[in-house]
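The chain below stands alone and is given in structure tokens; this is the form predicted alone.
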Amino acid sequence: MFNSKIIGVGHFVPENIVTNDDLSKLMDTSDEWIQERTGIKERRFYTPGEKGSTAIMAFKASKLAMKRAKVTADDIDAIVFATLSPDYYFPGSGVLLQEMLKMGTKPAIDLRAQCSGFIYALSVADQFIKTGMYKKILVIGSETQSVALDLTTRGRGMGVLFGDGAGAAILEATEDNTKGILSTHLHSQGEFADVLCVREPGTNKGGKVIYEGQHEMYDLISPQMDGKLVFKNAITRMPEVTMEALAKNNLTIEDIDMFLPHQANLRISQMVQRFLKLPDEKVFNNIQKYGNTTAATLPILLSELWEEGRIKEGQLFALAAFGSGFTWASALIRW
């Protein structure tokens, strides 16, 4: 059986800095205010020019990760493409990236769980590779969501968490199974999925709320969050998907050289740390100037330890994340 690793990384973000001030410009809010909550002080927001895409962003972020590693599209077997905001409704954006790639007929699959997006991914993508089935598989974890925030007070409690950008890997398989891919755990729970979700468009209600335009469409089309629980939710989950992990590769939390965890907010992010009890320079966040880009933030991460040059031969990574369905899932990569 293969194993698979990653051989090259890459992102893209918009060039448009959207600061806290900026925000305080829009909405009852301060820097203050969003910095003690979330610990986010920027995020990058497509401008209307730029047309944001989601499948624009993935596809510059996929040059850059086959660039690093020495490959091109016709080397790629085929895709998985996780997002929650895709460039139609349908279809998802993976067969976008696959024609501006120039892939020809190879599959792309698209993959909808939401912050855990990227690692159920990775997971899809391994399998592959573990069976024989592909030999390399691009993987992409890309948003636009700010075109979907209400940037009102109203909106405050979602508008300032969110930011675009999109995050790349490329799996290629190995016959040592000592490196790349250890494992990979996901988990999910349904009766929670009112408390993280955008109710529509959807064929709950037939989609015709959007039509007829009823007085409760606010609170089906925009985003809806329950952040007391959500957050309980994720400083418990997190720890315990990262401890199921290291037990089935007879790991201890000492031999983590890097942990990464989903960057939904910087308060979460320190409390698993607490958790875990890692000391900081074992864990990398990069949420203060990105803000929550859910699926994209983990191949982002690790684009930007990339090009810090703080990947290194024979690392153990540990990934984790948490998010709307409820879902979450870690990763063991030995580098």
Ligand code: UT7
Second form
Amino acid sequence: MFNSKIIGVGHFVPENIVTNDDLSKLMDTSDEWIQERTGIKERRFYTPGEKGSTAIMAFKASKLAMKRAKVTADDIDAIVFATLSPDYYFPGSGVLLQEMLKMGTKPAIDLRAQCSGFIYALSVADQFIKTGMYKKILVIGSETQSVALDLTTRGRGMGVLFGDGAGAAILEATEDNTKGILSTHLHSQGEFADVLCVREPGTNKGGKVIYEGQHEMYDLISPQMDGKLVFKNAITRMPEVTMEALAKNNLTIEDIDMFLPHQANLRISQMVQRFLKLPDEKVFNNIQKYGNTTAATLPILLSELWEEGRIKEGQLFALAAFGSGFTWASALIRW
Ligand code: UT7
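Follow the form predicted alone with the form predicted together with ligand UT7, if you could.
Full assembly next; the chain just shown is listed first.
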């Protein structure tokens, strides 16, 4: 059995910075409300008309990850691509990235687990590596959320939370089983599917998926959420799934060098940190700059830590996420 080592990470965010004050020109909100409730100061949105998409951002993040890992696309055996905002309804963005990277006929697997998408994708890639089927896998979390947000007062509960961006990680097989991904832990609870969702285009009513008129369309394609219920579940499930990972590896909270929570709300991260009794220097947040970039948040965080030279050989990283589905997950990584 092999272990999966992360040998390179990269990220890309659009240049277009949208501040809370920018949003207050579009809807009835304020910098004070947004910062107090979420910690978010600004986020990145694709500039309308600019050539960009979930796959293009993933391509840019992948190029950086490959450069840092000192590999080329020829060395990679497969792609696992997590997103809730694919370029097309189908096929998934994975094949678009596969073509951009000129990867011949190598497989691209698309994965839908929303905010838990990156950890789910790591887990899927890890299983392929463990069995020896693949030696190097490119794992992606990439989101273009700005296009579907209702940026009027009606959609303000969701519109201020999200941003665009992409992150990539390259996993490589190692025979050293003390290093790399130690374990991943995945959960879902479909009874809460309606609590945070985008209903259309969908087949659940067996009817038309194309609608006329912008107004009607926004009701259908923009995300709907019961924020308080999501919040309550997130602050319970993220510590729980972190403890599950530690128990599985006979480790304790004190063994964690760096805790990376999914970036949905700074208040959620702070409460999770408190439950886990982790000191500030071990917890990394960047939601202030990017908002919630869903499947992209964790690889963006990893890539920023890499850039800052804060990832050291032997360190133990704990990643935890919670989101729509509900889905939640954790990963323990020994660098
Ligand atoms: O990754 C998973 C995805 N999502 C999450 O994890 C989000 C989890 N939930 C949350 O983070 C919080 O529930 C929110 C930040 C979304 C909302 O905070 P809240 O404290 O639960 O606020 P609320 O929804 O109860 O709204 C409180 C008030 C309401 O006004 P009234 O009814 O008290 O008059 C809202 O209409 O705040 C109003 N409101 C806003 N006001 C200004 C809602 N959104 C905004 C806004 N600006 N953007």
